[in-house]
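Take a look at this single chain in structure tokens; it is the form predicted on its own.
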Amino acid sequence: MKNWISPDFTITKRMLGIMLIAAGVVGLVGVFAIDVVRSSSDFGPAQQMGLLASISMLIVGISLLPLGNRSA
């Protein structure tokens, strides 16, 4: 792996996914922060939009682990 810095440096796959993991469960995160935080027990539209948003980077981040150190 090349170092970041780097002229020739190329984000895989693989850590493409791994971003998308992250992002995902952050956004999971503050989704359900936000609904303890407010304290209500119903879901509003825009915490659904999010909800969604989130599952689906999870999903496209777990697809992009098994094709490797191809780049991006």
Given for the second form:
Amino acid sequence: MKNWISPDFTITKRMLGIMLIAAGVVGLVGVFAIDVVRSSSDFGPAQQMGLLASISMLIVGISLLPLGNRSA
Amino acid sequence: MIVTRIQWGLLAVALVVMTAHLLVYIAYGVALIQFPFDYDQGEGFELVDTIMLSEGKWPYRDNETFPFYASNYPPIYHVVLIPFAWVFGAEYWYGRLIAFIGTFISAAGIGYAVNRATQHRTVGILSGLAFLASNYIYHIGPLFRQHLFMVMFEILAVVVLANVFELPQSKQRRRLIIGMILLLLAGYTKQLAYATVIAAFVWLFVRNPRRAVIYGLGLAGAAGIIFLWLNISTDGHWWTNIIAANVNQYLPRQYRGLLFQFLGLHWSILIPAGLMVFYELYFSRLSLYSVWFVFTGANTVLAGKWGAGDSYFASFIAATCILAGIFAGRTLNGDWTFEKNYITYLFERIPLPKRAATQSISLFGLILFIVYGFTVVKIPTEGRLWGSLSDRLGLEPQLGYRYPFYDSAGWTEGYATIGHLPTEQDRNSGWKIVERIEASEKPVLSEEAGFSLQAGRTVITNPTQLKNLYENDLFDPTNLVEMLLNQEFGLLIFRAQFYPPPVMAAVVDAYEPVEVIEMNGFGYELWEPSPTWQQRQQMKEFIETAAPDAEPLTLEIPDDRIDHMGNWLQQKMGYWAWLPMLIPPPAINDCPTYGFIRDDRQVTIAVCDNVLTVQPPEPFEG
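Following the display of the form predicted on its own, present the structure of the form predicted together with the partner chain.
Following is the full complex, with the preceding chain placed first.
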């Protein structure tokens, strides 16, 4: 944590990858959770777009993991 | 050597094509600046906001009281125009001129960013011109609208912030503060700038979380204080009109259409821009331009809102032009370095002749710019110069197009069908409508503000704003409906009838169309108080409330313009959802009789010349 607030700290490719994966997972859960909250089985256009965005974030996030500690 | 010559040749061709687009844009801008009425719906309301602010009044007001007007846009663009309003009064030219100049500042910002990143001035110029060449930028660039003024601030903010970490530590703070101010200005020009603000902070966070948090808190604090001040000063009308009223119905079909149209027009610059993002993601560091590209690209999804449109792609086009320009400049400079990683390992497995590949890529970026130039063609098709030029090029308006204008974009829902040069006839039509307003002794309700402003009358209503508020349960139309039903307006002027349904229902009841005047390809309908409304009002009340044993109501209709009383009656009853009976009831006193059904009730009306005898409603017996 101390590193994160340092004036010279920068996010690495791996960290960015992890963040994108986390955002993608949250997005995926959210996309399907909406149906539970609304008690509806209609998969609407907003959900389709959310699904696409979440999967894209997951794929990009995973692909960044091998790039390690290079600055993002 | 040969490759270098080809490169310069392609660069020259690309510049010639983009310059041709620039000339069309300038001709359009110059013509539009002189036009004294609304060219695109909504311009006049921006002028009203400017005038109100110049008089020290907020345009964020109570919509439910006369003149039922409030603005749905933040004030920066209008504040910039205040000195012009003080000197020149209510005029369109200065708002259009400033917006038009703003697009050139945007283009210069794009060019500067590309030049700074590549040291290739010509490609920088090309990138700036590519922005102006887009069909989407072209037709909204010289309008009295705040959208591209917001894009200008966005571009300036991004350009100012993009290289902040390359500066010495001592200069970074100042640069960051300037960037924050520009973001603030963008957000208070139009709310849509939020995507750029998020992009800037995501990028700052990636580069240095500490600065992102510090400056993020600073910007949020400043923006929050201004927001609170505006909301308190306007008794909460700021929140209602700026935030709540912008939650509109979403039309997926509209976004799909616009997205495919956008891709069809801009694919050739999107490819290099996308490659640039890919390169930065895997082989270099992410620039602010790439992050901006991703966020503004995602934000185009809002183009599917009712009332939104192609202008929602403008920030994305700016980001695309910058990245495509940097891609082209770097390929020309041969300025690519690929850090070894698993992707380079994969590419090394592909047997490509390296020299040929490098030379092809160096031409690729420029060829795509040329292709782009030929994809976004648009040209007026009338007039001495443009008429003969478009004839020679074999370009003519597409089938069904209302204007003398060729636009390669075609049309899709949400795409503003403008871009033609206004004519003398359009001007005359505008003045004709103004004359009609001047002739009215009562207030005039006009769907566009320009006519009322030119006639020196109070601008009444901002229709789309009322519709948005009504659909969000934030507008009670009772007062406006009452004024309409009491025929307190001497004249109504419509172009698209974008009013809430109860308002239009009152219009149809108490007024009737008397004239249509064509301007800019639209038919402006002029409605006057209906001479038969008083009688119909009596009839409406009778058939809604009379008991089955009540005495029939006899009414004399005082309108000698009615050709066929039966048809007229059926039309008017239809407005109240009374459907004509297939088998008419028996004649009463030898007069033709008409039966109508609504829900489970029926009513019979006998027509003798211009006298109606309305029987009390009774249950419908099938």
